[in-house]
Each structure stands twice: as C-alpha cells, then as structure tokens.
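Heads up, the chain below is alone and in the form predicted alone; it's given as structure tokens.
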Amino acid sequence: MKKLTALLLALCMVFALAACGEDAETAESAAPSEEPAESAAPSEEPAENEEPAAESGFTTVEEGKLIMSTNAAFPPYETTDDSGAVIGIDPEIAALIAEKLGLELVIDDVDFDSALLAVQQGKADMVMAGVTVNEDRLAVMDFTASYATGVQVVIVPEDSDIADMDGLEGKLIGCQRGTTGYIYASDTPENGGYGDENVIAYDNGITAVEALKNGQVDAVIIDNGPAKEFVEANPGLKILETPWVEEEYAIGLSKADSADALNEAISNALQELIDDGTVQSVLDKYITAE
C-alpha cells in the first residue's frame, strides 16, 4: 500500500514538473512576439521627422552654392576691381544672403540681358544688377521686396545745350541694353519716351559714356549712382539736375515651381538684413549723402 502511494505522488511530481514546463515555455515564446510591437513606436518618428525637412528645404542651380547673375559695369552696384573680382552693394548683400543660407556665393558676370535669363533659364538663382521691378519682367521672374531706390538721370558734356528732359527731343540718346532707361527713353512720345529712332542701345554704361564723349550721343540715361561715378571719372561731362525716373531696385528669382522654396529663403534673408539695418549700412558704405 505505501508503494502505491509512493508512486502516486511520484507521478503527480512529474504531472506538475511539466505543467509548469509548458507555462515557462509559452512565456517565453510569448515574450518575444510582444517586442516588435514596442519597438514599432520609434520605427514611426523619422517618417514623421522627414515632412518638415522636405518642407523647409530648398535646392540651387549648383548644390551648396548661389549663383547670382550680374553685369558689373553699373557701379557703384556692381564693378570689377583691379583683380577683375566683383566688387559693390549688390555683390556684398549677396554675399550676406549667401551666408545666413550656409551657401557660397558665386557670381556670373555676364551683360544685363543675358543675366535676366540666366535666372529664366535656371542657369542662376537670382540676379542682381540695379534690377527694377516693372510688368514685363514680372512676367517672366519674380522678385524679392526692394532694398534699394534708383534715380535714372541724364548725363550731358558740360557745354551742351540740353538744359532739362525737353532739351532731349530729336537727340541722339544712349542707354544701356535691356535697362528701365532704354525701355523708357525708347518708348513713344506720347507715353513719355523720346522713341525708338532716337535712342541707340549700348551693352553697358561704359560703352554709352564713352560714345557721348566722343560725340557719338548727344545724352546718356542711365542710374545716379552709376551717373556719378562716371561724371567723376570723365572731366568734361555733368548730371542734369532734374531727376528723370524714380525706381526701386529688388533681386530677381526665377518662377519655376521648383524655385519657391528658394525664393522664400532668399527673400526671408534679405528682409531680416533690411529690417536689421544691414542693407542701409553697406548701401551708406558706397553712396554718400549729398
């Protein structure tokens, strides 16, 4: 009779032994198919931290870099120096902008035409070169807020006998291609111009300066700061003191889709160095009050 019991709580000990067994064992299979369900919560978060790169982001014509188009023959905007380095207002906001986007500036010195499309064409990201905003090229580019006001005047030889914008009827007037002051000058009397016949196109003010000294024109119309610089250089020409056309100077962008992002970042930088008084201080550093 003790034997039997014996056995009986023999086998009951082995009956627990492997109930419990089974119960570790599907613990533990348990346990690993609850894992991927907690590590599924940080799989999620880069999905969720990339929208806002895509958003904010932007690219250039040339990864890391912005390419500005310009003409630097209009100083004290743009010029070159002794070394053949583009100097001036335009370059060092550009050069500003530049940096507040952690990009390095570029700088295609082509002529005024050829850099209005550069940025059309998507050869540049913006350009700069005494721009105005005007409907034509709003068109075909679109444009930061201006930071800068342009005054077109005349220039004349000093014995000349135009006294003000009258005297320039029938006469021969230069002016820089594709510039507000050739589309003015060139447009119809009646729309304020002095017409086509009357005005011949050069590819900078360098060029038209150098035709009315020679004799070539009778007039140059070009910007008040350009128009002074050059006066100062060539003894024997002045500025008449009647203002032509006041105009504002802003950066032209392009208007592919693909450039809004861009345009924002570059637009936003700009304002923060206007509103910071940045632009006036390098725009003081070349144009000294009269």
Ligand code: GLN
Given for the second form:
Amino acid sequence: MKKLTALLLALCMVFALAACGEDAETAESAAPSEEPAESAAPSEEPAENEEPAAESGFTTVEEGKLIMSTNAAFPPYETTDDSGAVIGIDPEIAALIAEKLGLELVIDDVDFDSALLAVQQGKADMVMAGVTVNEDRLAVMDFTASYATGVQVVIVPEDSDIADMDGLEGKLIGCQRGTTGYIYASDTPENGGYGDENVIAYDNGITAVEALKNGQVDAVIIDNGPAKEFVEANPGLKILETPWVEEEYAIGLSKADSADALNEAISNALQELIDDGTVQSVLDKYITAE
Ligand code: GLN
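Requested next: the structure of the form predicted in complex with the ligand (the form predicted alone having been shown above).
Starting with the chain above, the whole complex follows.
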C-alpha cells in the first residue's frame, strides 16, 4: 500500500515538474487560456526552476562523495566480506546511485541507531540499512520510494516450545537496538507488544542470535532477510511460520532544506533503477526464492 502511495507520489512529482516546464514554455507561445491566473505570472516559475534543473545543483556532506551510513550486520542487505568490505543489496544499489550522480560512494559502518542519526546530524548523505519507513522516522528524516519489503519474524531454538506469537508471552525476547522489531516487541501488551521488561536490546542482529544460542533469550525478533541467513549459518535454530509485521525498506535522507536537491537526485536515480528492473535483479541475486 505504502509502496503504491510512494509510487503515485513519485509519479505526481514527475508530472508536476513536467507540467512546470511546459507551463513556462506554453505561456510564452500560444494559448494560455486554461489557466489564466497562473500563467499571468510566468516569470516566477522559470526563475525558481533554474537551479534544480542544473544536473549537479546538489551539495553533499563531502564534495564529490556520497556518504552512506549503514550497519553491516544485516545480511543479505549488508554484511562484511573477509577483507572487511561492506557488501550486499544496499551497497550495490548505493554504488549504482553514486555512479548515476557522478559521486564516489563512501560507506560508513556504524551501529544501526547511529546510522539513522548520521543522516539527521548531517554526517551522512543517506542511510541504507534495510531501514523501515515508519511515522516516527518520517518525522525526522525524508525517505525515497520503497525498494524492498521486509517482514518481522521470530527465531527460536529448534526444540523450543514457542510455536506462535502468543507463545512469546512471558518469554525473554532478543532484538537489535533501535529497530522496528525492538519497538514493536517492547511495546505494552495492550499495543500488541510483550512489555519492555521482556525484551533485551543487542548491538546488532548477530549478537542477538548469539544470545539465543547461549540460552540468554528464548527468541529473537528480527527482519526475515537476516533471519534466514542467521538460521542457515547456525544449525539448531528455526524461524516460526508466523510472520509478524510487514514493512517497506527505503533510503533515509536528511530533512534539511539544503539537502533537497540531493534528495531529489537520489530519489530519481533510485526510481530509474527500480523502473528498469535493476533493483529487482540485485534483490534476486541475494535473495533466493523460497
Ligand atoms: N528494518 C528494521 C528497521 O528499520 C531493521 C533494520 C536493521 O536492523 N538494519 O528498524
């Protein structure tokens, strides 16, 4: 649904921009009869349009660079290879965006909550970390259209007596700090959560899964993408069949006015990659069908 809304929004923006351009032209030429009020003052719009129209009219945190903050403990979206380089869906898409914008991609690997803050504090141009769009984040960040979906799932030991979401009541749940999984799980039971006192926040998904293996928590709630990878890498664990909350991932951007032109360029570049099927092929490369 959100995806559709975002798409429609993006389309509206494209048409609005196209319409602007046209207005300016037709106003000078033939029949401006339909919108007399607006075309009466055509001089304002072209003037405003001049700057964003210049392709490189954006500024980045560091000149010539596109700084992406992330938390590289969230495979297949981001993880590190043996050499310590950050690899995965997000860095691949980011590299393609940077290329379109003529910028050098720089990846800043920090804790998840710091990755979100980096953009808000003007230390990064964008955050890509399988970031779910939600209302709280929309209040402090801008977002591109969604490029992937995620579902919150539950990981338990294979011999666990927890069989569904109800079975989590009174159990100890591990989550990754600052994530939507943590936010939902630690909410009050009236709001569909399990209570703050029953949820332990770990630095990242990998340490949460370690805690599960060591018996320090009874279950881990995390996004399905990394959950699948963690279970494959750790025999003795399984994912419950009951998917919980469905989410949309998007690129988080600065809300500062000075970032408007860059945000638009990033959003447009991502939209092109979605429209021509590139994003889907990157997703398919990393996520094997069920
Ligand atoms: N999608 C979740 C969120 O945005 C988790 C992201 C992550 O852990 N990297 O909160």
